[in-house]
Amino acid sequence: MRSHIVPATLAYDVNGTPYSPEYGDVYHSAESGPGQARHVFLGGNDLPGRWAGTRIFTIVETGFGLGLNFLATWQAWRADPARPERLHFVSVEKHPFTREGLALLHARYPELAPLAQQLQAAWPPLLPGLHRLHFEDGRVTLTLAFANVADIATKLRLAADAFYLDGFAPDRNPDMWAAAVMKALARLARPGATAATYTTARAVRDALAAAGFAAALRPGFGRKRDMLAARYAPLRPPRDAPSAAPQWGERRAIVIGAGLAGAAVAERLTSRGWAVELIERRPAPAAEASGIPAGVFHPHVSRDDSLLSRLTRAGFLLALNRWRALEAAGHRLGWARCGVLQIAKDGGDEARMAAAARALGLPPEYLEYLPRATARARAGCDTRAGGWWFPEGGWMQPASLINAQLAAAARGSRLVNHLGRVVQTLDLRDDRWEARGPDGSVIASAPVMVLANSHDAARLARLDAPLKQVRGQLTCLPADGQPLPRAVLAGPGHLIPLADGAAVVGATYDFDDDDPEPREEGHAGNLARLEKLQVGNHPALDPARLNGSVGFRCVAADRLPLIGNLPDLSVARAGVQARRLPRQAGLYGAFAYASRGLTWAALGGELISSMIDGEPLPVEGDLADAINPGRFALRRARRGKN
């Protein structure tokens, strides 16, 4: 997937009419915007009442456009009584808009302005992959795509009630209306599914009866004759239909562990209605790796924009939304988007870091390339050389996210906490998940179970994955007036100025160690790492006078989490894909989030409790499968092993 996104460009045609140069053609008739949404997309899907009593409805948009479509979809929702409980809209753009074009775009359509306000108030910056943006407390659920159509349709994990295929004209944009694509896009589709298209194209006629559509006119908008309006009915049951939604007997979740992993899990599958009964064996959340003072959060960089960038960005992307969202409602988090200037390790390495940043071109609110001179100025403290600079990035106080998270899972008493509990062994009885306690006793009961519980998920469940416990020192520095930098440095280690004078340097990466007291040794190396991260205004410190924390991070030998169902490796097999093995029904993880909890924590609450419900994913199929908890199990399997 091409890293560098291209925006659209603003221009009208002679009429008026929003247009475009690349494709020299109008984003909608000339009559109206709005008109030709409801009349062709809404109405060619027979919506709203298809979705009439559904509890979640799935559409799949090629070509978002100004967003009109989603827009007039929104309005409908709203104004229709018997709406699906939950909405998905999901739409591919390979040439967004800027905030800023969508605004003045927008306010040409007045009748819209109450929702694209909200649209531009939440719209994200124009980098690859996957953009999951939530409205109406949960309820419609946007997920932009900015990519080739042609690239991400066969990485979409969904199963969809209606497309709305809406390019630019098969004659100025043919590749969006390939065989290829419908082919893809049909691969998405639940039985019955529907398509609507302004075009009458005979080319896209056949594409579509070749992916299993069957094609019918119907009278178009405005001064177009007819559209198209399709049904999907393939000639034979497709051999990659999308899996059926899960069927829950029961909307109650068991989450082990309340640390990053679970408190996220938590929250999400409440925000979807699940009752969640949380059990954590310290006496209060957050007492173990995520007690630390504070933590780091920006995503990786690769010049190849390798999987761990791609899935960095994806996780980075939706903690800050879901940060934001949590602020928004009234809980407090202590944390600071001052900044992370990752400082480069020698000559060699800054001039890497730099063509990476030429050849990503990357949106500079998302990524920069500072030279030496402008780093230090950025930071506000003197660095051994320049780096790459995460605007966005900053400090977290782990256990501030886990309390709002949790203060916000317990909304309409969602949630139940059993603190200080120790889970011995999981049972599975009845379709249901028993947590039992060491004398036996069933802590808790229900249909879904998630592992969110670090390094002792081993113990539980069947994993074969590679897992090792490393500990993690950290050293805070007293507040003695010295002049700290502004931003977070990260190289070697980081060092993290905190709201009150004080700092945080760290940390340590001790294998084969379970001391969970600091030692001087750690105080004394994390010293050495701060003086490669900032030249001068260190004051002489004894590292036998300093106090810090231990935290133990999880982490799997490809150091990827470990999210989604868990496997049932009693019939796994060579050559099946990591979508097609077998699972254990009802059985997921969120572990392994090595020294990126902060990064992977949000991400992986919105990933299970999508998979739970049987909703779109929020990041390409590729990525899915690179975190899959099977896939250790897979690669074994492949190799003739057991």
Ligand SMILES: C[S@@+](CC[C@H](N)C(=O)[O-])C[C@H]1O[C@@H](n2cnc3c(N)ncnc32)[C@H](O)[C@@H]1O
Second form
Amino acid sequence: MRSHIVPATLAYDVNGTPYSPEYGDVYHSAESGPGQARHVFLGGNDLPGRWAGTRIFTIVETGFGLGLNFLATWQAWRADPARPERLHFVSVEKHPFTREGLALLHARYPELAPLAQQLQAAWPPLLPGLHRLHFEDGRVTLTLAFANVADIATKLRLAADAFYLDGFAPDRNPDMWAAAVMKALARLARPGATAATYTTARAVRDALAAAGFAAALRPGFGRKRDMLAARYAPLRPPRDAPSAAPQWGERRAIVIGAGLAGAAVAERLTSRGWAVELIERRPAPAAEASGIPAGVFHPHVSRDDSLLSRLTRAGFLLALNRWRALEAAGHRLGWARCGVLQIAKDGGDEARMAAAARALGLPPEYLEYLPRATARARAGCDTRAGGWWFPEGGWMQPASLINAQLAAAARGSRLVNHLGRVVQTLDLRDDRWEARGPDGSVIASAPVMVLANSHDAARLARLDAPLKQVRGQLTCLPADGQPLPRAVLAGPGHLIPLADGAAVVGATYDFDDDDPEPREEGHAGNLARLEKLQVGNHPALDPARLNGSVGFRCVAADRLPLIGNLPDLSVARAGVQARRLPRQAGLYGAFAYASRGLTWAALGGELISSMIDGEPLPVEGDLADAINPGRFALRRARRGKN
Ligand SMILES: Cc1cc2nc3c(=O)[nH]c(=O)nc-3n(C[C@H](O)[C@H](O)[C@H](O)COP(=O)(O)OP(=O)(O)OC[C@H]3O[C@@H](n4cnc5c(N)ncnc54)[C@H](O)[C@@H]3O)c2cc1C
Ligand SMILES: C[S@@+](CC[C@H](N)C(=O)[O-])C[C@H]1O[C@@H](n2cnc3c(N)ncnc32)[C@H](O)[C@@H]1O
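Output the structure of the form predicted together with the named molecule; the preceding block shows the form predicted on its own.
Everything in the complex follows now, all chains and molecules, and the chain you saw is the first one.
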């Protein structure tokens, strides 16, 4: 199964240098790993000198290994007063070490210890795809791509300033140096980008030359006489060369909507130094869909590791990282990572879930199949069946998250709230977006505008997207002394055991229904959902006497969110690829989060901020395309119905 990550084996050669039995090669020169990193990879790319004075500098590495090149680069960044404002290091690794393996290995390089410990603490689970780790308050960002470079290189979306080519000796690992890989990397290169490698093998020089790199020999490190330093200088720049990072006259953005979507965008933008004007029609944040008392978070799983599974994995992991970071910064979140048990519908479903979990081979800290007896023990209640166990899943009170994000965004006075203000229209004047109220007055204006206002975003942007409003009713079970499960139960509905002994059960999914009040029939439906999850623990509940809440989800026809730069439909043409769809400069959307606001919000915040600042995207290109707000227009254009 493609999604399975095989970790590296921890071994050493006779000199005590870390060694890979799979590839029959050492991880670095016997003389010194950090020394080689500095001489070959930093030096070969003329770093730190070449990054001096830049705002963002992006390095792409093939082969993360022990992370010595990353740690040495981070160390050089720290020591350099002329360092870039933000350093992005994107590294591809097919066989990552476990965190324990890394800790053992890193102990051999005391000079890197303080940074190595931070890396180990942030080390992600060994799951396929991209993992984004922030250090130095977000000024150093490591994006790890756990994948085969041959598969992932064409999916990275970034503009590289330097390449570290570090993939074992070409005769032991030719795939890593294949001409197709070099070509795919070249497509990521900014004009004038450089590359460095310790090898001088003919095949590598040829592949680099064919990809448009002019390589020259330089003195090698340790016992190696020579190494290669190259500069990207293609005869003809490729058609899909990375576009220049957007230049904004002023780093000021308007965000419309103070729900999960808008708060995450505001926090991520202000963390990058943007000033944000947040406009919300309600008198307080978290007053509409995000006003639900508690929501469940866990990724979607499918046997074929579908696009939805990959996207929700990315969203889930980004969310957990951001939420932990908020807590570490002293913000209080109302949440629990108590685990989520997704319960099978019947015996056949149990067998399918068990088979999928086996086939996927994902680490148990992410997903495990539990037969009914184990599921009962883990959840602490009598579940109807076995199912998938997500140990890192749980529940969150969205308002607590939104308040924490807005408090974080308000640091350094970068956030201005316009509460109780309705945006009626948008205007673009002199490259600035204006948000106007019902009386036509300008509430705020800025070069960047992010529509995070759910259903109303499509109206404001005049985007003809197939969106539905779907009513949802939750039922609150009072703390009545009934024992609650220890974990969230999910399936046809969900049960959330809150910290205070109360519980939330949900949720109805009502089309063409705009009743804002909870109804008895909705509570009865929710109790029926609960019955399918748990064997009768709430027999005496009377739907007529229960309380609850109602919200309205914004759901796109394909159930995926709309996140990214909004298309310019006046010039969209048939046959164009998603990534080349004409865009409205400075206008972004983050909406249609459907029933997964907690999973999509962190992804939306990081993706949009990365797009706005021209940083590497935190997800693969096919995932970004799948949630591109222009996708419906594109499909219409393909069918000739522009
Ligand atoms: C019953 C129910 C249960 C759910 N359970 C879960 C769950 O378990 N897990 C999960 O992840 N998700 C769940 N969801 C989904 C989740 O609540 C949503 O996906 C999420 O809240 C959407 O966030 P948002 O910021 O896009 O929208 P909203 O929270 O609706 O925020 C949009 C904001 O924009 C403002 N706005 C709109 N138009 C304008 C305008 N013109 N001018 C100014 N302001 C404007 C609105 O007032 C609103 O505050 C549930 C939803 C419902 C209804
Ligand atoms: C020489 S080591 C890298 C050392 C590393 N740069 C460091 O600083 O510690 C080469 C790495 O390439 C990885 N690798 C080998 N083949 C790969 C492939 N096809 N795709 C991605 N990574 C691969 C190996 O697992 C190994 O970790």
